[in-house]
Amino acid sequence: MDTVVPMTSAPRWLTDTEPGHSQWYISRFRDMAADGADLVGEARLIDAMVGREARILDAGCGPGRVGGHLHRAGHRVTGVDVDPELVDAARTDHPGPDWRVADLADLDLVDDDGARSLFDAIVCAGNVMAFVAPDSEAVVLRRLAEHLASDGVLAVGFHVAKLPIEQFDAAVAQTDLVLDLRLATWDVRPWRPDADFAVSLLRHP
């Protein structure tokens, strides 16, 4: 079974939602899957970003819609996410990647050699940022630095109003990563200051 090391603060993912939100989550976006909707914008953008089966982490992955269309265009894809309900439907609904419940202020996963694994691209979709546990901003940060490979990106989505982009940033400058390019959707809308959802693309200098 899958278990969780504890932080002194837990992700607000556990604590600030109320009872039941897992599961309504997950029943949403079957729903919306099941209307058609388009649930893989964030995907196709790291898809075209990366090479043929790139290895892609899907950092806070919930029940699996960016990892899981990663999977299905040829990709190695490993998902974390910190909330098992989560992850049960990702493995469900989603199955092929390498589905692991995770927090990702602990993040440390190694390859079978018993060597740090390393990504080509990491994505962290879906307001994943606004969820961890208050100030650890920089802490996820510089786990998920540790698993992106010296060429890869890192890929955050957030809505401003829920993570300003000023405390995101500062978090970026206590890390060794450095902002490429920021989006104002994942649909590749330039930025701009009065933007609503930021797209942050990171790499190492």
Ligand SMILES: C[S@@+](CC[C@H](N)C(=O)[O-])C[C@H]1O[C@@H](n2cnc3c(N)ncnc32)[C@H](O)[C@@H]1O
Contents of the next structure:
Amino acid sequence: MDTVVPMTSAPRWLTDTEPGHSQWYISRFRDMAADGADLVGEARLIDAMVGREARILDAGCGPGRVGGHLHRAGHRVTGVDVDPELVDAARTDHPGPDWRVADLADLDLVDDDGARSLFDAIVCAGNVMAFVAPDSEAVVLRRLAEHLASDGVLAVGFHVAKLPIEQFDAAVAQTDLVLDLRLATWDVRPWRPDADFAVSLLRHP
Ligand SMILES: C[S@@+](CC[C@H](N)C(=O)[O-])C[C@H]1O[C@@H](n2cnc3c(N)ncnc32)[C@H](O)[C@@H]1O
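Form predicted in complex with the named molecule, following the form predicted alone:
Then the entire complex follows, led off by the chain already shown.
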């Protein structure tokens, strides 16, 4: 199993969860998949926003449900997560993408020719931004911006009870990214100030 030594303080996913939480999370999604649950709504929106065979980064990929679907849709997918147990599950359950263990706060992906890896879309689904290390949201967003193609889109979804939208917007303001569109759901319901969920589509200016 891979190990990772984060350069910043540790993500809340690793510090604020109970022992066994990772295996619980893996089992939960395996059970939902076995029951035929729709687990790819986020991936469908990403698929609609990019051309075919796009380069896509599943940032905070967990056990791989989003990146796995995008791979099966024909895209070139890299998935990164700080939790080695979840990345192992992604490799087992969704073979095909390039699944890696890394902290998004230190993200440094390069292609075989040594050039920075650039993605047409980066997706942060499932409250990833609420689980990064405290006060590292801007650091993480800047690392993701470094990996976003000039006309690419970074899609970030989270419950606003877990991460206040003002805190997220303050982090965005510390990057070179701009908010292109905000939705209240991954199935494209319009944003409202009283919405409990936010999907923010960020781009380079
Ligand atoms: C609730 S899970 C969502 C997983 C997946 N995106 C999904 O929707 O199924 C949150 C994920 O964020 C990951 N995560 C949190 N902080 C991270 C960081 N700094 N670098 C990489 N992954 C991180 C956790 O390891 C965990 O897999």
